Amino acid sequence: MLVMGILNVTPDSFADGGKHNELDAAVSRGLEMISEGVDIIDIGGESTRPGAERVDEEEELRRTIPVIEKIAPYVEKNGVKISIDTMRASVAKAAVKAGATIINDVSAGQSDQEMLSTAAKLNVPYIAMHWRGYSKDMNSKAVYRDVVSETISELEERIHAALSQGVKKENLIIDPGLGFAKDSEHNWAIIDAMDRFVDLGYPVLVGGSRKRFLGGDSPDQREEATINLTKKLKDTGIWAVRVHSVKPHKEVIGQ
C-alpha cells in the first residue's frame, strides 16, 4: 500500500490551509515528504473542503505549476511521483508538462468535459473519485438509500465514461470519495465495505485524512484517528492512502 502525501498550495484548505501557500514553503514540505519516504506527492491549488468557492484557472496554475517545476528534479531520483489534484483539463496538461505523472480528479471528469480525453492523450494514471457536485453545495447531496451500492454504481458510470474516452484500463484508479457528499455514517459504511470497491478490479485510493467523520474538534486532533484508519485499511488490498502526514503512515504500513 502506497502513501500519497497531500500538498495543498492553498490559503483555505480545511486541514492545512495557508501552511504551504508560498512557493518556498510548499517546496520545503515536498522535500520533507520525500525524506520521509512518500510514494506520491499530490499537489493541489484549489480547496475542495465543504463550502469552498472555486478559484479561477489562472490562479490554480499560478499556485501549482511552479511548485511542480521545483520539486520535479528531486522526485525521479528518489522514486517518487507527483500527482496533480485538479478538476481542469488545462491544469492537468500543464502539470504533466511540468513534471506530474498522475492526474487526481475529484470530479471524475464531470467538472470539465475535456478532462477524460485529455487524460487519455496524456496517457498517465488517472484517479476518478466518486463525486456528486462542487464543494459549495455537496453536503446537500449526501442522500442515499444504500451508500455503498450507489457509490459503486456511480463510480462504474465514470469508469465507463473514462474508458469510452480512451483512458486505458491500466491507467484507471478509483476513489470512493470519503467526505464528498457523504456524512459520517456513509463514510464508515464505505470503509467497512472496502472489499467491494477493491473487487471492481481497479487500484483504489482512499482519502480520509483528518476529515470530520473521524471525530475531534479540529483537523489536528484527528491525526491519531487517521493513523488508525490506515491501520484498518492496510490489509484490504487498496492501492494507496492519501494523507497529510507521511512518516507515521509509512511506519504503520511497514509493521
Ligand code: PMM
Contents of the next structure:
Amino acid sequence: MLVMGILNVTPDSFADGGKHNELDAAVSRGLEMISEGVDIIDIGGESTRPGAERVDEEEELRRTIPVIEKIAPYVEKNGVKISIDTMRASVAKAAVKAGATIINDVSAGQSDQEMLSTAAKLNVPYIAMHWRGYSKDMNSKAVYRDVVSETISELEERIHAALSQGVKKENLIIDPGLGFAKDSEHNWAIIDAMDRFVDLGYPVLVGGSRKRFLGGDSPDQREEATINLTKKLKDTGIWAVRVHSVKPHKEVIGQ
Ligand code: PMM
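Could you present the same protein in the form predicted in complex with this ligand, rather than the form predicted on its own shown above?
Following is the full complex, with the preceding chain placed first.
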C-alpha cells in the first residue's frame, strides 16, 4: 500500500501564510515528505473542503505550477511521483508539462468537459473520485438509500465515461470520495465495505485524512484517528491512502 502525501498550496495551508513564503514553504514540505518516504506527492491549489468557494484558473496555476517545477528534479531519483489535484484540464496539462505524472480529479471529469479527453491524451494515471458537486453545497447532496451501492454505481458511470473518452483501463484509479457529499455514517459504511470497491478491479485510493467524520474539534485533533483508519484499511487491498502526515502512515504500513 502506498502513501500519497498531501501538499495543499492554498492560503490557509501554511501557518505563516503570506504569498512571499508560500512557494518556499510548499517546496520544503514536499522535500520533507520525500525524506520521510512518501510515494506520491499530491499538489493542489484549490480547497475542496465543505463550503469552499472555487479559485480561478490563473490563481490555481500560480499556486501549483512553480511548486511542481521546483520539486520535480528531486522526485524521480527518489522513486517518488507527483500528482496534480485539480478539476481543470488546463491545470492538469500544465502540471504534467512541469513534472506531474498522475492526475487527481475529485470531480472524475464532471467539472471540466475537457478533462477526460485531456487525461487520455496525456496518457498518465487518472484518479476518478466519487463526486456529486462542488464543495459549496455538497453537504445537501449527502442523501442515499444505500450509500455503498450508489457510490459504486455512480463511480462505474465515471469509469465508463473515462474509458469511452480514451482513458486506458490501466491508467484508471478510483476513489470513493470520503467526506464528499457524505455524512459521517456514509463514510463509515463505505470504509466497512472497502472490499466491494477493491472488487471493481481498479486500484483504490482512500482519502480520509483529518476529515470531520473522524471526530475531534479541529483537523489536528484527528491525527490519531487518521492513523487508526490507515490501520483499518491496511489489509483491504487498497492501493494507497492520501494523508497529511507521511511518517506515521509509512510506519503503520510497515515499509
Ligand atoms: N480529499 C480532498 C482533496 N482531494 N482527492 C482524492 N482523490 N481523494 C480525497 O479524498 C480528496 C482529494 C480534501 O481534503 P483536504 O482538504 O484535506 O486536502
